[in-house]
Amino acid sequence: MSLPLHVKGSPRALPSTEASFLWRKLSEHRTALWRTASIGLFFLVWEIAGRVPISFAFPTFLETLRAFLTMLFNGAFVAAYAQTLQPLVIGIAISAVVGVGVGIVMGLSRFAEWLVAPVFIVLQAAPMAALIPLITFVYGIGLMAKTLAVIMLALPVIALNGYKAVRNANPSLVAMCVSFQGTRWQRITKIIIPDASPVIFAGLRLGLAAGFIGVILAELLITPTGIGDLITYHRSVADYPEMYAAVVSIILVSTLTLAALEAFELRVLRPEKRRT
């Protein structure tokens, strides 16, 4: 007596089901695999270029990694970033408060847009390396000058993003609030700002990235302190693996910070874009 068709076919269907499950899992992690392979290929090319060598001042990846771990465990990075983060944190905090506030005002008022927006556009387009000597001439070489360098790079980005976010708030939601006889204050606090908050937060991320550039430029061009001092010192004594390790540390700190902020944004402000 023959077995039913579904019973006979079930053992054959099992491998196919397992294969589809494995393929689905592989597809979910495909982006991470490609990123890992890309980073690994970059390190391999770096190691080969350092062994050729393309320049006496270009160390291999393994030499740079060894120097990075040494500076990490002997406290050099901790002491340097304790100085670097001070003007960065102060400058970003001031830029966030002022930039978001001014951006919202520009988005709500045509007069404020006409009066203030050109200033931020000019600051965003101005070459920062050319303005830092002017900052040094006026404010000296202390904390004030470095904080101002961070503000001059971060504030225009945050303000202009906030302005665009408010100006491009969903008109259907605004019209709905008006149709329900909502006041102007209710339109701003209940509709416009919540709708614009994801773009405003994205502006804060971009402003933080600009702030990192500002503080490193300030430490290299105003006075060597913090992580900029590590770069300048090791370059002057031809310790190129240590110099490259300091540069790599800047990239790692800024990348991890921005990735953490992006994860917070996706989890809190844009949950609909989270990957399942």
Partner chain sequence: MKLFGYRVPMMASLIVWCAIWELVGRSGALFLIPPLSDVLVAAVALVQTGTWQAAAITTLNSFLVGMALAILVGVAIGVLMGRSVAADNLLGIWVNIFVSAPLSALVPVLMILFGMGETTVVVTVFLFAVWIIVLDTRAGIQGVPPSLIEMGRSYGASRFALYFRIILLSALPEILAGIRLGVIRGVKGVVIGQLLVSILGYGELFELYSRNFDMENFWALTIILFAAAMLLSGLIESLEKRVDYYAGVR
Second form
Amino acid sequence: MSLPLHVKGSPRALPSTEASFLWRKLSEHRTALWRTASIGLFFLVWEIAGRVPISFAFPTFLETLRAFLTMLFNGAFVAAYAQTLQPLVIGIAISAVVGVGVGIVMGLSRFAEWLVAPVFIVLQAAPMAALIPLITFVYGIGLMAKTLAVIMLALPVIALNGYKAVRNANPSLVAMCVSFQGTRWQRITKIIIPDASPVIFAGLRLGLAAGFIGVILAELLITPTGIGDLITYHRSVADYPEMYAAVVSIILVSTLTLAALEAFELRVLRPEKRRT
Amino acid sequence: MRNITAQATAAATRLAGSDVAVEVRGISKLYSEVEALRAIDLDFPRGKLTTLLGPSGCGKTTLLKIIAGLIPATAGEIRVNGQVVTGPGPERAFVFQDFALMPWATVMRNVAFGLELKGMGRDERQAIAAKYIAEVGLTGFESKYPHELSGGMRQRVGLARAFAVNADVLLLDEPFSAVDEQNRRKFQEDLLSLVEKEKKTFIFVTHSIEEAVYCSDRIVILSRRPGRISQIIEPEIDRSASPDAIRRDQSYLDTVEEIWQGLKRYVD
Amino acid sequence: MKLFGYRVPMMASLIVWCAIWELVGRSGALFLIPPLSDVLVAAVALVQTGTWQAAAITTLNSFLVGMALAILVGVAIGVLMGRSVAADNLLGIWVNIFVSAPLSALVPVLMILFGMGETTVVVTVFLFAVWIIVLDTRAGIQGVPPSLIEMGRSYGASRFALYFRIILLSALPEILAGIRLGVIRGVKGVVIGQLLVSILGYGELFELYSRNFDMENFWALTIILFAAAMLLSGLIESLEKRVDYYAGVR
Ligand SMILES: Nc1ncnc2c1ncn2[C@@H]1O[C@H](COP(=O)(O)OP(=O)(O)OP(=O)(O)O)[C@@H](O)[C@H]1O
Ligand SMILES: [Mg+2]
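Same protein, the form predicted together with the partner chain this time rather than the form predicted on its own?
The next block holds the full complex; its first chain is the one shown before.
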């Protein structure tokens, strides 16, 4: 976030050059400073709330941090994430290939749009989670079931974004390509898909976020494995710091993954948004 | 200034004997309900810059896109170099009002894009593109992206792209409307020298009377929708004079005034 | 799409899919998928039972309370972030984290904090819906043209009038868009919350029917739920269209 900030007190008010140098340094790192302050404040509030305590099941921040570090180094997280991330990666990969493909076809062909888009519109707006209990019947409680849960939640949003991106490809660029006698194939590969790729990519990010929800839900509801099992287990034995640490870890992992994807998108797909 | 009045239009729109690049014959256009153009007959002389001028929504863009082969006419036909137009062709190139530059491509790739589509090899097309980048005054900006350029520079890229495919006829739809006034003047002057140098036929759409008179060999004034030809004017201005002298020239000012008197009744 | 010169409405293809569903169901190839007609019959019978009505009321209640909270809090925080740089900087990261975090992982925590009851579901709905409302409200508030605010000031608008007559109204299109997205997420929240708590409302019925392989009722439940979700988002969309006209001319 690079929002223009109101400078409190003009730099000229500072008498010595040393102070103004300090001020310049500070304002250079202003975003980072705000971020640190924001995170620090959050943890402080958490710590205080835990010390009050607002509930017997609400550990302090430091207790949670200690549990987090312990689980990080004793291999508990590694084992759990090995189980959680596998179906997530497979599910997202399948959803990405199928979703982007179907999305592009829907965007290019009026017939495909008419036939398929409404289904995805319904699936995206509807609470697909309701269908997760059904998966167990067909695919038991293994990797397949979890992968399917991920696909069910991730595929609709990926396909719809691909479709919207292609359908809304800049008409003036398409006209430009036509005016230079580009073939239909050139039009699709050289104009429509590159123009649509930022939105397609945003769809992948949304799909990944939905996939995280799906895999956790599957682990909590149908197959007690991975990080979901870590949460359920520590809850059942009232190890609240460990339980909170597991919850925090999954939020952290998903946030970092999404941020990395966004950074990749900025670097590769959007020269117009890159800072030079 | 030569004013070919409305009564004489039928005869004068066809340039007997002289070299004609684009012939418009009985073009009409209906957009479902809206009648945009009605029975347009017009000739565009080769190597000259002809401007289409008219009230907003009178069908200027429509006519230009029909000539480009981007949209089909409801009736009538277009001939370019004697050949009937059925779609976009290599002898015509379009310059877009909103530039239509690919934001993910550098200036070099944008300029060479028409050649890339033709399947020309990389080195060859880049050499050609470099020549036209220099011609429009963008040397040094080859590896910049469109968002790093000003509006005027972006349209220079659009112009270079159209030059690069070496078309005979250049179609420009309000190329300067998204360019600020000062850059616009500079650009107009540069355009005139390019017209001089490239010896191509330019068909130019604009809203600005001054721009039309300053740049054009011929001005075709369209009436309000449905667009028909209401006047054709040839501002006979001595282009060897300096740009500033032209803008103060009495015949230039008279022509601007005359066109304004004609167009005034269309303004609501 | 056009067929023989007639425009076929987009959603009409759902009829095709329903027909396919019916055929697959009739063929009996998948025991999970009973014929659509049977499901519809089951749905009609289901809505007349007291169990369903009680479940629907519980679910609706949790959803409405959670959504009301999310809208109130979300708009308030959004306005705060839109108008105050400090608040924006302090809260921005967290809102952006939670808007795309896997909140389903938080539900077990809510269950121990708020018990295995409706409160947990209400909080789940709130947490699913609130962040997107905050983000869209913030964007709407930041998009209010400064000249409009200056206009209000120069005509002597009080602080109250400035916020309620100018700023909030001007940002209304974005706020409504945020609420629509929030509602879609809230519906998912209520379902996920009830599924995990599993002794409440719709979640309990889903549990029950899927455990007993009662596929007609399971799908009847799903169809009613999906239809309600679509109806709700369609309703807000039509509301949005009524204010959209001024989004362009602000
Ligand atoms: N795709 C379309 N469908 C329906 N009507 C259209 C379409 N494109 C243009 N029109 C209508 O046709 C008429 C002529 O449009 P056109 O864009 O050619 O006008 P113009 O002279 O270029 O106007 P401007 O000076 O505003 O650029 C307008 O009234 C416009 O509303
Ligand atoms: Mg136009």
